[in-house]
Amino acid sequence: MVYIVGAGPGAADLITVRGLKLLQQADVVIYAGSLVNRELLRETKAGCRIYDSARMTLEAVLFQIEKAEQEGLMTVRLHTGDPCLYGAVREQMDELNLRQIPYQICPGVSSFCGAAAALEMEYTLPGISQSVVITRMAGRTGVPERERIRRFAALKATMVIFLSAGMLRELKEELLAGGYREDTPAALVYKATWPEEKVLRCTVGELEETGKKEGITKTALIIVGEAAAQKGYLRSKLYSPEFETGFRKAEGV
């Protein structure tokens, strides 16, 4: 059996209980060495075979998985954050299906959740933003034309932008072209939940300058939108005394 496990955003204790148990039971671990916290490898049992997929192709990963299956061993494929976001897991699952190798997915805490915790923010503020766009800039891997940053920017929703810290000048231009103002609240969160985490609040117009000043070119999320300021929102009706739910009667009505 192969378990595709989300390791969480960085801090070793942010892996899920299920994910940790699977890691402790694994005979083989193939982990994303460029991003996964190596402290988690201390949880593996004696004799566990460990491979760093940062130095491997998909074919090399599949070779080790097939080898483990032939030996009757359990494999954990350890991804950063949650595998469903920028994890390149679909191609792995398709290949496992072709090889008739059974697998299960164990979700993890995404770095966009870790960034919100670092910023002490709620992405979905009543009256400000009720939607979150998770996206990235086009780089060596392109994005569909309909999903360019400027198109999403026109929505004025909260944006969480992955894999774009090395393109802050271009990102700023795209955001402005989409309709955001220079003074729109923004933030850079470098290595969310790691010991070296940095939280930098700025505006859209200051993104490039802020990144340069702090030497941030990778491993950072960019948060953009009025919600980043955490001001001017409406009180949630869910906890309002006048609001009735299936669990509580309205008061004073």
Contents of the next structure:
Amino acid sequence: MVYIVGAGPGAADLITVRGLKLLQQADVVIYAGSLVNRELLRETKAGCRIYDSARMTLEAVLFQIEKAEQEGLMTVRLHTGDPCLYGAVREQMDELNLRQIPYQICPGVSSFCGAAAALEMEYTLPGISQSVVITRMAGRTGVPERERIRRFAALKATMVIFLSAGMLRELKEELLAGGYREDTPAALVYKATWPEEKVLRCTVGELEETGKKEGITKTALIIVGEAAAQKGYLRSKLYSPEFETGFRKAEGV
Ligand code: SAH
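I would like to compare: after the form predicted on its own, may I see the structure of the form predicted together with S-adenosyl-L-homocysteine?
Zooming out: every chain and molecule, the one shown earlier first.
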């Protein structure tokens, strides 16, 4: 059996309870060494075989999984954040399907949640934005033309941009081309929830120099949109006294 587990955004205690239990039971762990906190590996039992997938191809990962299966062992494939975002898990699951190796996914806390916590931010502010666009700049992995940053920028929703900290100038140009202003609130969150976390609030116009000043070129998220100012929003209906829900009567009416 293979468990595809989300390790969380960084801090070792932000793995889920289920993920931790699986890690403690694993005979083989293949972890994404570029971003998974190595402290988590201390949770593995004695004799657990541990591999860093940062140094492996998909073929090499599958080789170790198949070997473990033949020996009747349990494998945890540990991905950063939640496996569903930029996790390259589909290709892995398809190969496991081909080999009839059973697997299950255990979700994790994505870094975009870790970044919101670091910023003490609600992405979805009533009256400001009720949507979050999770996207990236094209890098060595392409992005479909219809999903260019400028097209999402035109929506004026809250944006959380992954895998783009090394392209802040180009990112800024795309954001401006899409209609965000230079003074649109933005933030850079480097290594959210890690001890070396950095939270930098700026504007779209200041993104590049902010990143440069702090030497940030990777492992960061860029948050853009009016919501980043966390001001000017409307009160929620859900918690307002005059609003009635299935759980609570309206007050004072
Ligand atoms: N599945 C992961 C994302 C993997 S892609 C998740 O759910 O978070 C790797 C990218 O995620 C990095 O380039 C960076 O943009 C972002 N990232 C991962 N961990 C991060 C963290 N702790 N702080 C900020 N950004 C992070």
